[in-house]
Structure formats: structure tokens, C-alpha cells
Amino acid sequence: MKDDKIDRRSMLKGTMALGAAASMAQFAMPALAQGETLVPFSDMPEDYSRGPALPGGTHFQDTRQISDFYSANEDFYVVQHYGQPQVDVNNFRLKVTGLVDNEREFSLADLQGMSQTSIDAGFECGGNRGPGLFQGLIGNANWRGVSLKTVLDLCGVKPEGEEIVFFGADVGSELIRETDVEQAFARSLSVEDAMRDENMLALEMNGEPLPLFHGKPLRLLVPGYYGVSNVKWLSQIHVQDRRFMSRFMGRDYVTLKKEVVGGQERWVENSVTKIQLKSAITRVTSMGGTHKISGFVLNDGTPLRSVEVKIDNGQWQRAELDPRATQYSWKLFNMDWNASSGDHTMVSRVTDINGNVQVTMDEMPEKISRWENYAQFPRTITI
């Protein structure tokens, strides 16, 4: 497909226009209306705020303030472990490695010049919360790229290559068993879930050349899984027959749950790596004496039955999804809401197509990590 001249930027907007012009008769854009007021949370900070991203730190969004379908690159949630390498896009060279028929380097115009794919993914960050951060580690665009299991077919993986390893060129220092050790940022996944047809080797966010936050000038994108998964400034692809730990695989980004393994209670170990299935409530309205309850919902990309709120104790009551919403992106969600004067308190569900249902917090297996953070998140507001 050749469209390299098309101006994507444009293209993006318009389809976005179109999307909002289409829907707005069965779902009511994120953004206030003209005479709508956010009503403030009574579990929230009067001066609860973000700064802009800065480079090393992190970043996160105030879900209150979601204004689209898809999050501005510059509102897009930032975590970076190893600080923020300055790539040379010129000499960039994408390697391929190990247990493959043929080791190659690809170019940003190799890369380029193949056939582009594009895809809605939302995905937080595997330590994302509600209390202290409400969800902020969050995000949704359009990624556009190559797709993934083209380039591993170009290079031939071996019939003995079990698991694949995606280095990022940002460096670190670790102390490992008193030694320091330098340490490229890297996740690793098996060679049949790297081959799935919706991973891509992601060149563009939201229309533009992919930010330098969010790795320019490649990175990897695995939809359905935590932020983790998705190495930014990728640099190196190695293919090889045996698990890859590493501190983002075997130490950090680890949850310790209990588990009955074979019926036997045992405290299991495993990597951050599909999203669990989660909604929360991130913002309240009032127009004209009504309310509307907002949030979204985010998981591995299994299809839903429904998405319902609860205003104290009350019924279960179905919340209405943006149609605009696909497999892999996040499903923003909104209710109207007839409020009486008082304290308050809202919490959502979300069921998907198999009858799970998003637990709540005493439902939660018990863990002694800060990853998966996937309960039900009540909120509290006084009207």
C-alpha cells in the first residue's frame, strides 16, 4: 500500500471528526459542553494537578480532564526507568539477532518503506492506581508502524528460537549481587505471542512522527498488555531458546500473588504482561440540574457484555459505551445521572463476553507487589 505522501497528520483528524460527527447522537464527546461544570471529587485534593512530561521523570494524566478519544502525545502517560536517550534517527539501526535464518540491521527509510499498518491501542502503566495517582497512568492513540511478525519473517526465526528479547537503547547502572552491572532497558515475550498479527514496530503516535517520550524513533507496541511490554526507543531484536530475566522481567515488574496451584496454597511469581480487566470512574458532571458519571475501561482486548455503575446502595444500573471504541483501545464510558443532594458514593464494573466480572478489592487475590492494580475503585462526592 503506497500512501507515504498522504498527509497523516490530516488524514488522522479528519477520521477523528468524522468518528465524533457520527456518534455523537448515541454518546456524548468527553469534552465539557458548553454550560457543563466538573463536579470535584471529595476523595480528590482541592489542588490535585500534573505538570507538563518532563524528560527522566514520569508522567500522568488528571483523567478528570479527558477531552477525546484518543490522548494528546503530550497528555499520554510517561514512565522511564533508565532516563531519555537522544537517538541519532540518521544512523539508527534496527538489529535483528540470534536464532534467526539471517542476522540484519534495518534503517528509519527500511522501516519506512514497508508496508504500514495502524491500529487504536489504550494501555496504563502496570503500577497504576487510584489513590494518589487516580488512574493517571493512562493513555489512548492511533500507532501506526510495521508490523511486527513481517520483520521477524524477513530475518527467518529458527524452529529452536523460543523466546524473543527487545532491547531499548536506554542504559543503566544496576547493583546486582554488589556488582554494577550496565543494563539496557528490555522485555521479552514467547516467539507465538510476538507473532501475533496486531504487534507492531510502532513509527508514528496520533498522526505524527513518534515523540521522543515515547520512543522515538521506533518502539514496540503489544496490544493488550501493561506499558511495560512496550519498549520504547527500540534499538535491538534477539531471538533466542531459553527465558530472558532481566530486572524488568525477573525482579522488577514482578507481581506475588497466592494462588491454589493443583490445590495446593502457593505464593506464584509472574511477569506484568496482559491487562487485567478493569474499568474506573474518572470524572463527574452537571449541566441544567443533570449528572453524568464518566470513566473507561481497559483490558487484554477479550470483547464485552457491559460496563455498569453503582451510586451507593443502589442497583447496578448499565453505563453507555463509546462506539468508537475498538478491540485494543480504551472504552470510555458515561451515565446520566439523577442526583439527589448529599455525600455519595460511585464505583463501576465492567463484564466481559466470558462472564468475568472485575472484581472488587476484597475479591483481589491477596499480593505483596504494587502491579495490577485492577479492582473496583469506588469514588466518593458530595453533590
Ligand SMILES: Nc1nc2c(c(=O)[nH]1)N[C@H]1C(S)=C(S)[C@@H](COP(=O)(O)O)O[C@H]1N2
Given for the second form:
Amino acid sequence: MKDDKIDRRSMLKGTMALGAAASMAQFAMPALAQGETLVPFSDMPEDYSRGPALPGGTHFQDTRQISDFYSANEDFYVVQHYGQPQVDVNNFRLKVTGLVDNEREFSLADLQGMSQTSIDAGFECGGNRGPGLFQGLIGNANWRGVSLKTVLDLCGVKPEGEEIVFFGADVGSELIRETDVEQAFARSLSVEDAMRDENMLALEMNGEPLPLFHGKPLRLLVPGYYGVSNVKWLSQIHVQDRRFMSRFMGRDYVTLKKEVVGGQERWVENSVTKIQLKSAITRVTSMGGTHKISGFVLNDGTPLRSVEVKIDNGQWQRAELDPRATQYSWKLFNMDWNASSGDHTMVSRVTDINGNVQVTMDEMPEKISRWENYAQFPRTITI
Ligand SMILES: Nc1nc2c(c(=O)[nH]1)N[C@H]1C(S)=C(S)[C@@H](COP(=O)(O)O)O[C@H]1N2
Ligand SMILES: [Mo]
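The form predicted alone done, now the form predicted together with the ligand:
So here's everything in the complex, that chain up top.
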């Protein structure tokens, strides 16, 4: 990850200008080539639409509309658990506190004046799923900002610092043991995880200042992690000598599944962190008698070996990966299909370079909780 300076930036802006025009039209109708039509899935209501993002609300993408590598900022999904805070951008300060050599405050101008980096990163909500949501809590964007490590090194994390806490400006009321407690949205990382080169304090999304719903003016970006890690409206970074606990690190976004622990079967709870290996089919189009199946892959950044599609009881067939994919972006895929008329079932699976294969629903570990739904997601369609 390098400072990409003017060239790539102006290039990106050019693409975004075109992309913005295309995505306006796409809002009503997906970007299709001339003569190409969208084929409805029989498992999904044809008029499926959850509307645009509203202050404090959740916005789901209609994943049939995904045709661009970058999600337009207004299409990118939105989750805001404590509503929409209004941050005064002019008086904004990012505070860095706790076990550091120098506690510091950074204004937006301070951060903008530092060396900028950019990265493509796609992510999904840890609660994203096929049934009902059709994988709509998902998006992919180019992010630009300051390396988190640079800011931490400027402040100097003390050797006794173990955990770094990221607080948002949004506050909610939590009922804990019959008491209402006001808490800010917060997540944490170990010092080691926080120091990864790719972590960013993002100021821009797809060449624009961060939009209101996506954390204006500053958010944490932890590429390869589920969306919940990417703290929006970031206002404070605090270094402490012990594990941080909060709703979003300890009570919520916690997967409960059965695992064998040293030979003993146990129910294990873990906080949602790295994105599990996952693919899904989101779109089928038809043009001049041939069909095209498309979808996405997300994972923690481990390189992939293959994405395959199976139709009905046929063989697994290799799909083609979008060459624009980068380590932490989503990876879109396509496969041409010679469809016969009738009812069909289709499913995708991804395999990474280490030979890990995306599991079927039946192969998923026994799991209680709605988080981390990475099983293969079969779709049905009538041609
Ligand atoms: N401050 C703050 N950050 C937050 C959240 C939030 O409610 N408040 N939601 C988290 C969750 S659960 C997700 S999935 C992502 C969604 O990011 P997006 O709305 O930009 O897509 O933001 C994360 N960061
Ligand atoms: Mo989420």
C-alpha cells in the first residue's frame, strides 16, 4: 500500500464521474448491456427493494443490481446501531489517549496534511445472510486516508499497551443488569492487529469526503474484517493494558458455536473479526439466447484458488474472476451458462490457496446466533 498521489487519484475520479452517472440510471434499472435483461430469481420477490439509506436506518443493497466493481456511495449498505450522530466537522478533533508517550488531538486539517494512502476494500455486516436479505448488507469501495500505524507511532504506544479501543461519536442506551447505561459505539483491536499496515483512518470513500452515513468525517477501516470493526464517526483512540469489553466486543456480534476444545466438545463464543471465506450468486442476465451468472467473493484477504458454480446436479464449473479484484476488495465473478428452459437450482463455492473450501449449510459448525453466515447459498430460477 503506497501513497498513490495524483495519477491514480485523478484516474479514479474520472472513473467515479462515469460511475456516478451510470449508477443514477442503475438505481431504477441495473446497468445492462444493450439487449441484456435481468432474469428474476424465483427465490426472491421481483419487486424486492428496501429503499435508500435514511438517517439512523439500515440500507440493504439489491444485490441483483451489482454490476460495478465499486459500489456507488449511495448504494453501499448502511448499518447504524445508535442512529446518526452529527459531528461538527470544523471543530472535529480525534483524541488519542491512554498508554501513549504523547496524548494528542488531531484536527481534520492535521490528518489531511499527513501522507495519504488508499486501498480497495469490500466488506459485509457480520449479520449478512442469504435467506431474506439476499446478501444485501455488502459493499466495495476505494478508501483514502492516513495509515493507523502512522498515527499510533506519532503518539508512541507504551510497551504496557495491550489493546486499542476505537470510540465513535454515536451514543446509545444499553440496559445492563436493570440499569440504563449510556455507551458510545466502540470496538477494539490488540496492538499487534492494530499495527497491520493496511489499517486506515479513512477520510474519503470513492474519491469523495466520507458521506454522513459512512462515518463523516473519519472512520476506522480494518481491511479483511467484518463491517462492525470499521468504527464510523471515529472520535477517540484509547490505549489500555487489558482487554476491552462492550456490547459490540462482548455481548453482541458474538458467534456462539460448538467446537472441540482440546478433545472436549464445548460451546465457544467469539467476537466477529475476520471475514470468513464466502461466495454467493447475486445476478443472472440473458442476452441473445445465452445467460450469464454473476456473484461475489469476500474473505480475509487470503488469495483464492477458484470460484465454481454448480447448476442442478451437474459438475462444478469454474467461474471467471474480475481482474480488478485486489487483496481486500470483493471479488466479482462471472460464468456463461447455456440454459435450458425449466426450473433450475444454482450455487457457488470458493476455494482459497490453502485449500479451504466454502462449506455447505450442512457442513457448517453447529451454531446458535445470527453472525457469520458464510455457507453456500443455493438460488432458484426459472428459464
Ligand atoms: N460508530 C459506529 N460505527 C459503526 C457502526 C455503528 O453503528 N456506529 N456500525 C458498524 C456495523 S455493525 C457495520 S456492519 C458497519 C457498516 O458500515 P457502513 O454503514 O459504512 O456500510 O459499520 C460499523 N461501524
Ligand atoms: Mo454490522
